[in-house]
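Just the one chain here, laid out as structure tokens, in the form predicted alone.
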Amino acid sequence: MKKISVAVTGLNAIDSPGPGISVIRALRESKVFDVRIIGLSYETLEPGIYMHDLVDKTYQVPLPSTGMELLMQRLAYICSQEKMDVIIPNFDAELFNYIKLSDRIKKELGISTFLPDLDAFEARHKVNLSEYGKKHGIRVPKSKTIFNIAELSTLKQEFEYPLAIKGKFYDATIVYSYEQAVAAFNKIASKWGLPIIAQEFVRGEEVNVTAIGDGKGALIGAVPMKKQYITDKGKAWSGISIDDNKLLDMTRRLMTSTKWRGGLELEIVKTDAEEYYLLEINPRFPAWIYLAVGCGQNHPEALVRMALGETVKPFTTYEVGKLFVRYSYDMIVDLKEFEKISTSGEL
């Protein structure tokens, strides 16, 4: 087996997780990589800090919102510590930076990436999802872009109660007066900012697709799954991988017609009249991807095949009827480590 060092984010396993400790978990059962991890984390309590049967140190990285000279600086310096083969970013508010970044990092760094191109990344964006959708030849909901709240008012003369109303990266509320639409307006506003989208609720089950895409218009692997419980906040904490051949032609149509390269997840709803509607493109591995690995599909391990020049054979069947259920337990963490990675930045 190679050895390789793979960065990773999002190693916030909490109720709202974030993709990392699913992807580090995928890449600990490569049958091709012996892969040691570096996580790069924004927060001081995220867990997976302190797991360290996954991961084998941590570094603190500025927040996306600081921007691109900032990260460039702290990866110069974790070079200088660590040798890093591939960086793996899993939020959708640091990709930007990472995407304009990647050349700089591949020749300044020697750190591979694999990464949708900006256009990609920028067309899918929930703001644009209508037009997408037209080009792309896929149902959406119908939605409008809000940039101040008094527009919230006229939503009314366009769309009927409940609606959805939605963070540019994160958080979606069902609403079912305009009360309730200010509420969540002013709620999701001030954690991601503006513009807000409201956008149709379209009644039906909801299913996902985990997706890799070469960047040439090849679907490398996709496993659909429905979701069996939901939080409150409206994350999976249970579900289970389905056959479904619409949804996968679905996915495979919108990687020849827009050539992704990297991780995606769908998500979509699927009507009694079995016509589906696509609700978001997340342009990253979701959460629930270690479940594409328990299916047989091991996503991450394709990416990282990917972005070290490998060319990789498309996954052409999955097993139907894999569960997965999250749960939560305690660690027991020594209080030098939380110390150690709040004052120097790194565990």
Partner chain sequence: MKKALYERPVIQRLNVGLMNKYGTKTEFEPVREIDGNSVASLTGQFGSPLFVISEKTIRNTYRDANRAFKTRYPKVQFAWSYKTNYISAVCNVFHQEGSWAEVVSGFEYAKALHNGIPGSKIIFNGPDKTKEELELAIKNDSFIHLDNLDEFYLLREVSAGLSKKPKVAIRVNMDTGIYPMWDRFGFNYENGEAMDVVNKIILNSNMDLVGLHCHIGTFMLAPSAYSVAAAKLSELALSIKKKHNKTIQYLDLGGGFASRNTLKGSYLQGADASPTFDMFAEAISSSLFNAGFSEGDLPLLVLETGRALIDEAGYLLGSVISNKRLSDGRRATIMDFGVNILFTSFWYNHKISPAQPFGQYSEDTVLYGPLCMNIDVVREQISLPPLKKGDQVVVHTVGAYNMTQWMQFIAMRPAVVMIDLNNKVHLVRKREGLETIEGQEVLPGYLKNCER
Contents of the next structure:
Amino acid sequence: MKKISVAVTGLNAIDSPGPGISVIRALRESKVFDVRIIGLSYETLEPGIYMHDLVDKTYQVPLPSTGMELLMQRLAYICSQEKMDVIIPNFDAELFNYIKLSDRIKKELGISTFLPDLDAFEARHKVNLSEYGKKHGIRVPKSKTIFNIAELSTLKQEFEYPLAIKGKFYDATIVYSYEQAVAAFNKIASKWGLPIIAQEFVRGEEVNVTAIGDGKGALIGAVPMKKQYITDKGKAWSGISIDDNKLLDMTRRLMTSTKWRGGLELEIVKTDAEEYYLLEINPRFPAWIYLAVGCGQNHPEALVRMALGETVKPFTTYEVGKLFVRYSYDMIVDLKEFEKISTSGEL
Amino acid sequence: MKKALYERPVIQRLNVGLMNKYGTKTEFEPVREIDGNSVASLTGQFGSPLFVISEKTIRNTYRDANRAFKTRYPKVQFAWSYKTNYISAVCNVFHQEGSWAEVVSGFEYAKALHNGIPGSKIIFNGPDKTKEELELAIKNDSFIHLDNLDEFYLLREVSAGLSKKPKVAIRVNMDTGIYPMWDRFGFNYENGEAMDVVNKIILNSNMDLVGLHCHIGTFMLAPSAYSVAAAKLSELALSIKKKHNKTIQYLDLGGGFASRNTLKGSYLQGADASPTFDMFAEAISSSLFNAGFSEGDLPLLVLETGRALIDEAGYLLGSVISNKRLSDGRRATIMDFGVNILFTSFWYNHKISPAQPFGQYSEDTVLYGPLCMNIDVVREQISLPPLKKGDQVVVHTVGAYNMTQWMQFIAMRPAVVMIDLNNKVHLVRKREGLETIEGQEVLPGYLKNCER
Amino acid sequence: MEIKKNIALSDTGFVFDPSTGNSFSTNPIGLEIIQYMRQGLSDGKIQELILNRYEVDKNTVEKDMEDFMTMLSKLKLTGSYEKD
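Target state, the form predicted in complex with the partner chain; input state, the form predicted alone:
Once more the chain from above appears, this time first in line as the rest of the complex follows.
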């Protein structure tokens, strides 16, 4: 097996988990690679830092808000300590920087990525989603981008409550009144900045698809999932792979027309009338990506292969009716380890 | 034995989610010199605080913008936006590079003439132009951009008695998908107001309609909005051609390109998120090419970019007056510059670098200015190494608007120097003194004495 | 002022207070001062040591030491057991 080293972010396997640990498990199970995993963490208590059977070494990296230069310098430092073949960033908020830096990361550090280009990435932004839907022939709930609180009061002319109030990067709250909308606006804007998005609330069943594209228009793999149990943060605690050809067709069309490179997750509502509304495109693997592996499609492995320039044949089947059930687990960590990551930024 | 470098002792609680020092360490790489001149020698000679302008950066930035547009579109003209920075030395660097002048008041108009720019290379914008100013502009062959109907009637009246035809453009406002929409300036495109005033100009005045102008907003981060604006202005120009057989000579897309500053409330760093000149140029030029102008009618593209051309060339040097601890335990550092001269700190999180070496430990600090006013906050929160009294800092990207919007409040405005291409320092605006204020005052004779 | 006896210190500037579970980080000179405090040195003696070792004037050391002590007490890392 080929020995490679892959850096992964999103080690926060907490109640609202990042995808990192699932991506790492997928890579650990690869039949073609023998991987060394470099964890890249933002905070000192991300569980992945302490999961030594999954993560070989972790380095703290600067928050995306501190800018690209700092990230580049930190990656250069890590490169002086470690060989890294591929980086898989797993947070929405960091993707902008990684996409913009991808050429430099390749040229200066010799590390490959497999990310959508900036146009594709920006176009699927929640702020631009209506436009996106029109362009690619996909139904999207009506939405409005909101820059100040005064605009909230004008919403009732165009929308009916309930509404979804969403942050630019993360967070979404369903609100049932103007007062709730104001509270949600303040909370989300203070955390993620402006604008925020008000979106028509479409009633129906939520289904999700995790998919991966080759950047030339081909769909390499896709697994649809129906959430079985949802936490109070709206995250799937359990989900089951489903057989839905309409969903797969929609995913394939999207891949063809956007030429998406890398992983993504589609959040979709299926109404009683069997209409599919695209709520959101998350431009990276979801936290439940390991279900795809369990169903026979190892998307992270495919991504790494494509990042390294290999051609990957599309997956054609997956097992329907496989469940994932998430669980929490208390690790025992020595203070020495916390001290080390806190003061030296490495563990 | 030589003693070790001292740093103030600091301790802070390790919070989950707190930025670790490996991430922020490099944000404050010391900046010890600007274009070959040490911060200490600059403030030693000209005092602290001090504005420093890099001529090299201005010229490089201008050339980058010029290249981005000229390689994509055949006819391009920049006009230096005086309100952004009208220190004569700055204006003349732009004029030497080939910029016209874009002014928005009689004062700026006079300043442009005084700098030696011919009237025929001045664009006169803004809603406030007096009769005398309009007369002068007509005589000088300047481009007069009409903002409202009252101005149209005034100009018609003024020009009636003159032999020269005024060269005019109208300012157009429009929906480009950007919030807020700047509809307080000019005539609206979508509701037909713009075409109405065009009809009036062509059919019912002795003015020569030569251009169309728009300015869609400020600190724009979306090149696509410019592509909409360029398309709508072109559409208007083409319908004028069709209706009146009148060729519009230039389209003025205004300014508003974002600089590399970071807006408050923005998650990403401005230096990363701001589009490049190439992106704006691509958006605008492809719209113009696709609009359907016949080859001979392709209009001149005028740009009034201010902020994006000068912001990065400006630095503010300052010194620490004092350190204190706020009641809630936060560290506060008081600088010798505040919102009085760094007006833009109201809307940017300016990048600030210490000007001397330090250890790698940093502390969260509130940065205050020296004014006796609660609003005088330069940064609400910034992570800096422990600075001590007298330590110096460099504030980056301050070239736009500060040297025009600064206030003379309880203290005098500092000097401005420009470092030329050979790294030689020139004083371009003197530090104000008591005489600057007193010279303008008139004290009645019976108040000359303090005692009755 | 006395530093809590049971706090754990490491060379990296990591400080752990076992009675509250809080952890802190301090810079090298802060670490040095805390170590002197643990040895039971008086404020005056500590200032003298710092003055001898570093390029700094007396006023600055006095002011910075006072500030550091305030922070230690704010962070509940000091305890004057005798007085209580």
